[in-house]
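As structure tokens, one chain now follows by itself in the form predicted on its own.
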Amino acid sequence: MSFTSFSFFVLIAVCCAGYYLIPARHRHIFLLALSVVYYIAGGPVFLLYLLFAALTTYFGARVAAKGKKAAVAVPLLLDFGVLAVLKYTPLAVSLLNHLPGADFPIVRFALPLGISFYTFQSAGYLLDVYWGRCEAELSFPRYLLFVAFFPQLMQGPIGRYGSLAPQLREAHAFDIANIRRGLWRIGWGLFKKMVIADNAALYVNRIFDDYASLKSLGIEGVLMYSVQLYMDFSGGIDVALGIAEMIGIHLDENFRQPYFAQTLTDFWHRWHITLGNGMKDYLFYPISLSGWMSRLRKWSRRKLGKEIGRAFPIGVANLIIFFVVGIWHGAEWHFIVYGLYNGLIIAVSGLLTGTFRRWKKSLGITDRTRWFQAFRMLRTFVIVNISWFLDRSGSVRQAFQMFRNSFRGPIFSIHVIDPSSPSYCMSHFLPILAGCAVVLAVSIMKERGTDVLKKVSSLPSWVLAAALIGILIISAVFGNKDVGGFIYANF
């Protein structure tokens, strides 16, 4: 059931209107069992998956609570080892088929909705309980929401049981400041996903699809998906919190104007900001607590001077939570080296960090100079974009091809998707174009400081229901309705 359904809508409007009528003490039960809908909605089996995920980290917590540490790698090596078969048997297939001898057909499953998010988030839930960080949930029903709540469940954000599962547990009531603040950023992700993000998509698979033939078109290609990617992501995201907003629950953000980032680090601290957190504390803290970082910590101080001694087992520890990232979004070799090549930027650039800061100072710069922020995000925005190239091609292979052909002729057609009808072509680029200077005016609001959000829906309510209908209107004229779902749908 996409977000962009007409399903989904009737599903939306159940929702908010079921959630105020029916009794306070019932209204989990009635989420919870929406959810349920919803999920089985996008195949009845896959319910399946997602309960073996909530009741083995559910029991897993009560034991993990005495301080069990099996009651903790139990669950998570079963969960993990079915996200592992579904996932990745193709990876570890072709693996092996580099053996002497080795033929094995490629098996591939069908992934079930969300599967990476939520197993991602019962098992943050396991660990949070087992560190004392929250407490284990005694009712089964009420842990299964936390895991299974609809707006989320697709693609994320990645919820903490701490922040989320009290508010699923407390009885909102009804506020139409929350209405209008979840329509509007209903609305909002509508606009970037439909008219934005499906109009770039023709773009992006014209040309990443083609790439033989399209040879020099690579840099209109992977800026049209960083387009995409963004507005897709960004969008979807928008739509589960405003969902959630309209009943008076508050899911994290998971954006914060990524592209305006000066370093690939801040960058990763805009984009995906709960994944990011949750690698950070259940991956990197506990990767950087261990004994042989404590060992490789000390080895490296006493070998390479303290400066870089403190910088390279952070180096180390970053390149394993990037490896992860890349084997997280997918089972493929060009996701692992997107990976990494994140990583390894990123530990290079802290080994750096004393150079770069004696250089700075020699010049005179500085961190508020503007030219050189200008610079530093312009350098971060064209590093960033080089690893979209290995995130959205199909191989290595390509990823290297289509940088290398980018410079080698004409690197922008506006009637690629469609050479024999520029009128077509038009009426697909201007929405894009449109649209993302709409997008780059918010954006450079908020980060100024100004809650675009409250200023919007505090408008007179004629206004905001004209800008709502108006954005509805321009999406479905100027939507690409051959694109559909969401890229993390099956994730």
Given for the second form:
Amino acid sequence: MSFTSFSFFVLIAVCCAGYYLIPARHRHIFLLALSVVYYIAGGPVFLLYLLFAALTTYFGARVAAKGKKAAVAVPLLLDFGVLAVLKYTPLAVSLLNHLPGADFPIVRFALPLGISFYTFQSAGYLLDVYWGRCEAELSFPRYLLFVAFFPQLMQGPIGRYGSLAPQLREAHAFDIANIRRGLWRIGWGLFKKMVIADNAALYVNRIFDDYASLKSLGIEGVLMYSVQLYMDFSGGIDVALGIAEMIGIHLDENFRQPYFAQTLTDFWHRWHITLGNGMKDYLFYPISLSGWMSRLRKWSRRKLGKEIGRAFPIGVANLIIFFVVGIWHGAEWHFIVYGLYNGLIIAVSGLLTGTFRRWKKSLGITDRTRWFQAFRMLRTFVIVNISWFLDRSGSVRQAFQMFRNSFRGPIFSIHVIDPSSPSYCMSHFLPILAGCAVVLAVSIMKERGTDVLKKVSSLPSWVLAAALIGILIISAVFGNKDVGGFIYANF
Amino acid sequence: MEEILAILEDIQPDADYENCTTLIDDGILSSFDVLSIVGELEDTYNIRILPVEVVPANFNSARAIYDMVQRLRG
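I've shown you the form predicted on its own. Could you give me the structure of the form predicted in complex with its partner chain?
Time for the whole complex; same chain goes first.
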């Protein structure tokens, strides 16, 4: 059930009406029932996978709360084992087929909706309980609601038990301000998704699918992809946050103007924030602070000196994390190289932090120098876009080929999606351009500290109604009906 | 305390450690910086800092870092 389908809007309406009409003590059961309905709509059998992850972590956490390490290890192995079999079997078989005489058929399993997200979220809960960051949940229905809460099930944000579960438990009184904020947020998300992302997808699909004949349009393709991916993913998150907001639940933000990032590290603090925070707390810190990393640090300080030696093991841990981030995106080599590319740049810049600092000092530049900030933003945008070649291409070879060909001819064509119909092309290109201008203006305001959502939520109701109707009309007239699903729903 | 301030200055000199209480919340210290600080503290004070200690409350100010070190030294 897509966020942009009619049935999903019915689900939202039922959710809001039912939540405030039902007695407070039954509301979690109501939300759970809606979440199950939503999940079953994607395939009844997939519910079993979700229940398996929830049951293993629920019972695991009850025991892990007493400090039993095995109660953490066994559920994690089972749940990530299921994820690995479903998601990574094709990659494993293709690797095995490199062995002499091996010719195993490549089996592809249908992926349960949001499996990466709920596996990560439930694993996070288990670790939080084990590390004493939160109490183990005693009620299974309440815990299942935390894992399966439908707005965030498809593509996040990945919730933390400590902040989400108390909100799911609390009975929120009806507040028209929440409804207005939620509707504005949903409208904003749909605008980004249906008006911008789906139109950009036309260009992206055309250029990336036919890259061999469209040689030099790689830059246009990747810029359109940077627009599509951000608008699609953040638009979906806006819808999820908006639905939760309407019933008084504040999910964690997942984006903070990522293309304004000053460095690649900063980008990852602004892009898919809940995944980054989870990776940091559950993997990066535990790996970096492990005993063998401590020994590596002592060795590297002896061999490489204080400055480089201090950063070296952190860089190694960083590479491991981004390898995981890459493979989390998908079981294909281009995703792994995408992850390692990010990890390598961050690791090298970490190693050279002291050198960069000395250069800046000798040149009289500070991080607050305006032109230097603009330069860093542009540099980071270019670095990120190079990574998008790897992310969107079907293979590493394609990514390199497209990147290499990008500078061998005209780099931009509005008419690439249908050279025989300029008016058709303009009807899809102009919404992208105008939509990006609106998002850019809002992003600048947010970057300067303005609470844009608060401002628009205080406008009269007729403005909200007109905006929502306007978005639907613009989507119907200028939208791309061939694209509907969200990119991150495939993870 | 002076020793901790010296470690912080060495790793990330562009911060006001005397007054700032939002070193993590405001992104002044990155995760790279935090781990560098942890490494230095472990080596200097011969303590073990576990991942559960690496939370904003323990690294938001020089005073919080000092208090954590004192607690871990017993």
